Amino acid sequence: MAIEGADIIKAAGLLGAGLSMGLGAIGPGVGEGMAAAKACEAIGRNPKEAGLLTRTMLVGQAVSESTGIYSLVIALLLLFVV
């Protein structure tokens, strides 16, 4: 049984999308977490501002998500059209 070439760019483009996921995920991962643990620090030294602090985080947290919706979309192109 031979390795044809169409075998090794579908190999690639599976390990292409698995990569684009794991290292996408990072990124957000661990923007969202310090960004969270930032806010929770103002809410506590500033309770009063709660709300606004909340609602900046969230917003900061969806602009940072945005990169790992790329990296999934990236590989589900990767796994469904090469």
Contents of the next structure:
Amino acid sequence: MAIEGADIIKAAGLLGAGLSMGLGAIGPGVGEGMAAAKACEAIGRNPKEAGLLTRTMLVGQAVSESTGIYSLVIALLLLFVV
Amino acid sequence: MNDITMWAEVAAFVGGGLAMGFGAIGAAVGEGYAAASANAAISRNPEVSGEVFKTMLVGQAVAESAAIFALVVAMLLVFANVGENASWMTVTVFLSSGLCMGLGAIGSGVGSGFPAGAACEGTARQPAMGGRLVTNMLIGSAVCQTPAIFALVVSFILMFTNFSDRPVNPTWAAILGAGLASGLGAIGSGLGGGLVAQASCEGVARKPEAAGTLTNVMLLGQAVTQTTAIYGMLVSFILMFKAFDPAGTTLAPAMALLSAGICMGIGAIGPGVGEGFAAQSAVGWIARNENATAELTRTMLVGQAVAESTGIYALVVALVLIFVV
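Swap state to the form predicted together with its partner chain from the form predicted alone:
Now the complete complex, all chains and molecules, led by this one.
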């Protein structure tokens, strides 16, 4: 009936994976949305530069995506490696 | 009364309390925002105070609906009939359905307040557009309510499904995970959808000629903000209806299912809010510069697609937790 140590460790790893990806998704989601909001504002002021602004937005979003990818990597490590 | 029946009663009361307690937050904040905006609007243009007052009440009524869903679920839980054949799954069903509805009402309540406030200020600014503003507000806040409706559906399914033929061990965690996925997952989409509708109502008052475009782009932007709440509901449905193998006394299979629900639920918040910011700005600037509608809509969709990515990662991790691990 007793729960074994290895089972608790495995369970903690699985819970950690979910928490890592879940919490890690908040920041990039909000941050990338703000970047897109400012890009829209800038295009509204100056539609001629739409191409340049969209490119800058995408580069900025790619950088802010990185923490989401770190969370994904940690989640996958917890699921499959550790 | 045996031990489990007692705990099921406890869970029903705690679940009812959680449903109404969490569920009251959003609607109250949203309605307060609407009332504040209505006062600001009346002080700016006291002649249309009657119109503004009416708009405020209609908007608040929509925001209230999320809290009414929570009240219904809380009533059902408080007066739940706990039979003698209660099991540990009954305990988690009560907790999970209460949490699901309570958390799920937060975003929609706050979100529906934003368009109501903007419609009040818009009525003061452009009294002639009052009717169009109310229509736009109602469309926008109806979309804000959908995440709360998803949560309501999931908590009803949890309450009225007979789980007694399932193995207790991983199913208790699947039930809890299902409630958290839809409940937490509704927060971001409700808020985000509200921001878009707010910008659209402001825009209609700023530029009445562009009202049609503003409503259309609002709906497009809101549709994208709702996607993460739909992922949450999808994960809930999988957790509720997939048959899991009995896990004996091991903890890990149950924790994988609980973790999948938490992962998708929390992971849906950020993208929902972020996509709301993007669409809010796009709709707001279409009202200022209608000639750039095409560029703005395109950039909005591209930006939202990138913001969606972390929500998709969360969905992938949740599905891996359910089906692979």
